[in-house]
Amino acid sequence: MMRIIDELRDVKSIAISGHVRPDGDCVGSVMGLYLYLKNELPDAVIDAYLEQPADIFGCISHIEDIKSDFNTDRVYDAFVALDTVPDRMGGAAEIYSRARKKINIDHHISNPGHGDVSVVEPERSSTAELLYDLMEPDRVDEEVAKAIYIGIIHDTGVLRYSNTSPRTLQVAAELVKFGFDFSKIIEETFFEKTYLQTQIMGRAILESMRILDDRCIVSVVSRRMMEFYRVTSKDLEGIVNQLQSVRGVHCAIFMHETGTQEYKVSMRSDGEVDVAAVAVKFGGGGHVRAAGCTMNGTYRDNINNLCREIAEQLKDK
């Protein structure tokens, strides 16, 4: 297997980034690689670009080094894109396009491969797990291990989703040997919610609807609702997973309004529906059981369009 350091050893400047609205796997992977390369290439310029991560990731060492201002004309020797395709890099896409060498590392089945070096392994639980196997294990320290661990637990639902493989568990075991407080990390980054986050989740669940013969559940949070509860997009994590836990539901759809007739859509499935295939139809992507996209139009029109695709998959089940 390729070693990431072999692809970067002779470069003088490196940019690292992931996708818009970075989740735990994205943040953990970007910061894990950033910390690893800072140790391995002390003379190189290494910059991590991401939209501002949620406060829960404050436990990751040097998280404050992340650059959320993408207005730079710098041409990097190498750019490592993690957990994403160029279309979902947001402001970092322009930096990526100018880089002399482009490296793509991802686990999304919807990633067709891009750049000069591409490692896409959909069977992996997370980009963080894949990234760990591209590192020299004896060169990983506690802070790198902690960031990688956060990426893995967030994309596996704390090692309980079906994407958790024997290798995932093996990697997690190797990481916790470093001695960081993994139970505290799980509690504070995955389960713990603020009072306002709990309120908005309760509202979303209360106003959810079951459709398609009760096999699908949908809920939406409008901008007005977000303003009332004083929450942002980062406070809506976990709502779609909670909807998916309803007995008898094969597919959960959660969307929140991000602009005038613009919605961020998150979908979860028990495997009966390939939500990645649905998301791709609308310019998004993801996995069979977890995917998302951005849609324009009214809430009702978007739901109708999504349900048309989902119903097609469920019609013979």
The other form holds:
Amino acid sequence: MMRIIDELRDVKSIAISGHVRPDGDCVGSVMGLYLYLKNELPDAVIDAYLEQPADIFGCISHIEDIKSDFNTDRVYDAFVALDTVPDRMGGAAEIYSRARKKINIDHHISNPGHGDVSVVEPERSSTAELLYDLMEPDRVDEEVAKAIYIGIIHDTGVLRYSNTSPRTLQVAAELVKFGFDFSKIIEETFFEKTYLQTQIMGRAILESMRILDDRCIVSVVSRRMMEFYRVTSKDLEGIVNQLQSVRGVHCAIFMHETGTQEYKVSMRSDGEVDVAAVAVKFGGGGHVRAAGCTMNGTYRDNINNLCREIAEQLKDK
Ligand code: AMP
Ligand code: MN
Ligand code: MN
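Okay, that was the form predicted alone. Show me the form predicted in complex with ligand AMP next.
Below: every chain and molecule of the assembly, starting with the one above.
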């Protein structure tokens, strides 16, 4: 197995980044690697680029070092892309394209591989879990462990989704040995919601509809609704999972408006529907049970287009 440090030992400048609207795996992986490399390569310039992470990630050491201004002419010796393909890097894509050595580490089945060194392992629960196995375990400290732990927790729904493997649990066990307050981290980064986040979740659930013989559930949040509840995209995390928890539902679709006739689509399934395959058809990607894409058009058209694909998959089931 490749060791991340062997790929970076001789470089003088490194940029690390992930995907737009960074989730827990993305933030945890980027910060885990950032903190690890800061320890290992004290003389190198190491910069982490990401859109401003949600406040819940404030518990990660040095999270304030993240650069959210992507306007730089700097040509880095190496760029490590975590949990993403270049198309989904947003402003960091240009920094990536200029970098001398490109390293891709991901667990998305839809990642075809890119860059000079590519490690894509779809059977991994999270990029964070994979990243841990590319580190020297005895060089991991408590702060690195915490960041990686957050990544794993978020992509596995606290070690409960079927992407959780024996290795995931072993890695989690090795990480909690550092003694950080994992219970507090889970509560504060995963379960706790603000009042307004809870209200908009309630509204989205209340207005959800079951379609395709009740085997699929959909809900949409408009810009107006988001303005009314004073929430942004980051506040909608968890809604699609809640919809997928409805008994009998094989597939949940949650959409929120991100621009004029532009929607970010999140899909979850119980395994009966391959939502990654659906997302890929619309320019997105993900995993069999969790995937997403961005769609243009009215939400009715978008639902119709998605449901055509889902119905096709469900027709013999
Ligand atoms: P989300 O619904 O945004 O929580 O995403 C579910 C899964 O699909 C995550 O693993 C995402 O990284 C992935 N995903 C979401 N949107 C996209 C996209 N536009 N392209 C590729 N993968 C995506
Ligand atoms: Mn992600
Ligand atoms: Mn991930």
